[in-house]
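Next up is one chain by itself, shown in structure tokens, the form predicted alone.
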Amino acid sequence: MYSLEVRNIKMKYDNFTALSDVSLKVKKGEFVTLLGPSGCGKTTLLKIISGFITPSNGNVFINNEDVTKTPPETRDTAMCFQSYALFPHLSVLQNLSFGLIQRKVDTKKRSQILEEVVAQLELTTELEKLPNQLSGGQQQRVALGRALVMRPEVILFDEPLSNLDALLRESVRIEIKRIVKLFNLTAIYVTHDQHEALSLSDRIALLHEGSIIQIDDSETIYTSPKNKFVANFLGSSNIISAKLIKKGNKKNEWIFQSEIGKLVVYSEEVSVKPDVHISWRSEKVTFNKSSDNKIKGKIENIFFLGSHYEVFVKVNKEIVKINVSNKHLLNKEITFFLDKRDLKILED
């Protein structure tokens, strides 16, 4: 049994459709983040789950219950929002507390709820505060605190790290997924991070134009991106035009001829298209020899990005980046290798 299940979700807006035919399954403790750019539909989606919104079609399980028709205050679900959406006018504790009171949960079981979430997000200090008083870490740890003493089947969480900065953003990030595994929650999260999406989740839906084009594991969506969207959203890829010329002499070996020369390429695949595009990401580079494929070309721009640089490479007509670690590497001319694993075949 599924703690979630979402079947064919559609959502129309007079002639706009901003989801199509979404289905997702999402089992118990499980993290899936719903991932992708502005206007692909994953806020819509969330809202769809937690009952704010409608759907056109379609339907909403939670433990196995269709509740499509259920208001949100009383799906088994809880929110937490990207503004924290806190009453400015209680205390830490009061927030904390306000649903519990509203469900007319008993006072010895509301203490001994209140009690462990409070001590689980290191909140004991701060509850007579208002949230004005708070940091935003501290917002979003009472925002997440006030979503875990509901107790919910699925949590929920609308891009609750945005208005953090970078170093709290991070500490913060950990602080969700340290709480959400210690809890056993079903989580679903969205974010337009792609940072944020591969730390957190046990598996990564990306959304464009209202579909979900690919749903992984962090790495394999990482590493084999289906197309040629996934490859460019999901960190830094390369994406290269090549023809079939024929079989490898090893077993899942093909041979391409692309714009950067001729590439061996291993795919499970029973057959090929004549004409497809070739993915590589740009830290899958490597220095020493291999007898895969070795490409040479020249450096046109250096940048220093800290724990790498980013440099981009002219292989006859067309630029390629890559990631290196080494600043002795970096003459005019440059020389690596591309292990045939690394290089993926993407469909249109």
Given for the second form:
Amino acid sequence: MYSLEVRNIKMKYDNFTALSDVSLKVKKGEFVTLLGPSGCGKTTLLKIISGFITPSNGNVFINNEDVTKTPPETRDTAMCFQSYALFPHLSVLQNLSFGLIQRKVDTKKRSQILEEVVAQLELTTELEKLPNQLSGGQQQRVALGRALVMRPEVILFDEPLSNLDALLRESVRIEIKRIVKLFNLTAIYVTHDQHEALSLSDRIALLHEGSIIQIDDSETIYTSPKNKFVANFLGSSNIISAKLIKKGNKKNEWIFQSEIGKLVVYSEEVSVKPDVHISWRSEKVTFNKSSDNKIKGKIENIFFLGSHYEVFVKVNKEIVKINVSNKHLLNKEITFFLDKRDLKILED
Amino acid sequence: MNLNKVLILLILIISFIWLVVPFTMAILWSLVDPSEPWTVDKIFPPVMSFYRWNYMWENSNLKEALLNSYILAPTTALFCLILSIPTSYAFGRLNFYGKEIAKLLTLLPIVLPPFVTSIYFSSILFEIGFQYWKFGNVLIAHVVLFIPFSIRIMTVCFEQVKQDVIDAARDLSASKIEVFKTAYFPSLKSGVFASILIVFILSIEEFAIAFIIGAPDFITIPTILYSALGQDFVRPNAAVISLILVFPNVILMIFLERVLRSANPALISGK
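Form predicted alone already given; the form predicted in complex with the partner chain follows:
Complete assembly follows, chain above in first position.
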């Protein structure tokens, strides 16, 4: 049984299509991130799930019940807003208990739920304060707590870390993951930040122009992007066009001719198109001579990024980007190797 | 001395000339005793007493005018506020075709000179048989004339209500009344007070409509003040009436300013 199911959702505003035929199934306790650039439709989808927008077509199911037309007031979801949306004139405690009072939860049960959430979020000393007396991180925790006390079937996050500075973002991210797992919540998380998505999610749904392009677990979506858009959006990729020469001697091996030379690629596909794009992650280069593909090029630019050097290498006429940790390898020319399993054939 | 200091000094001097001097003069003139006139060669009145205050209180329609004015002004303020809310909500929260033009149209009563509005109102009210209920006539005219101020203030307040806060309240199962109380009202509170204050002051000081539509049966403080400034002009008497007109406004402003301070924008925005 799925906690949440979104079936063939379409959302049209006059001539603009915000979402076209989006479907998604989320299991109980699963953390799914809707990732994509601005305007891809991720927030619209979140608002449809929460009930603030009624879709032009399609259905939303929570616990197998069709809630497409159920208003947010009675829908079993709770949202953490990007701006926190705390009630500024109410104290932390009043903010936290607001939803429980609206649902007419009796006083004893209310204090029991509040006590648990307040302890988990370490808000005990802040209860009497007003939201404007709290730091950004504390406000975010109150917003999270306010949603948690509702014990929702699905908890929704709308870019909750975007207003925090980098350090705080990391600690709140850890906190969100811990709390969601602790309460075994089904979570839908909207972000345009790939690091947040990769670190938090059980699965990532990558949206582009109102459609889900790829939905997979973090590792698969990162290592095996389906197309050019996914490869470019997540991490740093090199994408080169290549022509198929022949099937290799070994099983699942394909040999291509590309701008950077002959490439041996591992793919379990039964057939491969003659003209393709091949992608590989900048950090996937090795200097192990036993690797399948040897590439030699001239170093054009070097940027020091703390943990590694970002090196732009000219191979024939193509510029490729590689990550190198060892400074001693950075001479005028560089020879690196690519494992055939790190090369991915893109769909389009 | 830098430019900022020069400007501050200039503002202080202008404020002094604009506010303190006329006020002091009005107070002094109201205390001039009729036994000894205040002539140009004297800095202060030679004899001061409350004779003028007593005289005006006993021998003019001041009591009736005060009662009329202090019933009319708060009623106008309240009606303007209540009637402006639906329009302000539409301007502040809804999107519709021609919104900007509609916003401009609601400002029209301010653009027209008050005497033109007054004459138009008196004729239309008399035409429909309202000539006997003077208080009602002046009230209707004041509401029409001053409602643009309420609409303008309340529109800004409605615009400031954050959609996220409204959504959060709804998401937490709040009823419509509770959404209004929690999400709207904290942002509207300062606007409600500002609207009441401004319309109250405008209504209590309004002369043209009160005179053309109300006089001679319905008199307000400005009606008496203008007659005191007319053919029987007695400066000390005029000073007494003008002070009676101004003092309650000042007290009201101070009171509302304190109330508004508690509804500060930082608290509303949460930042």
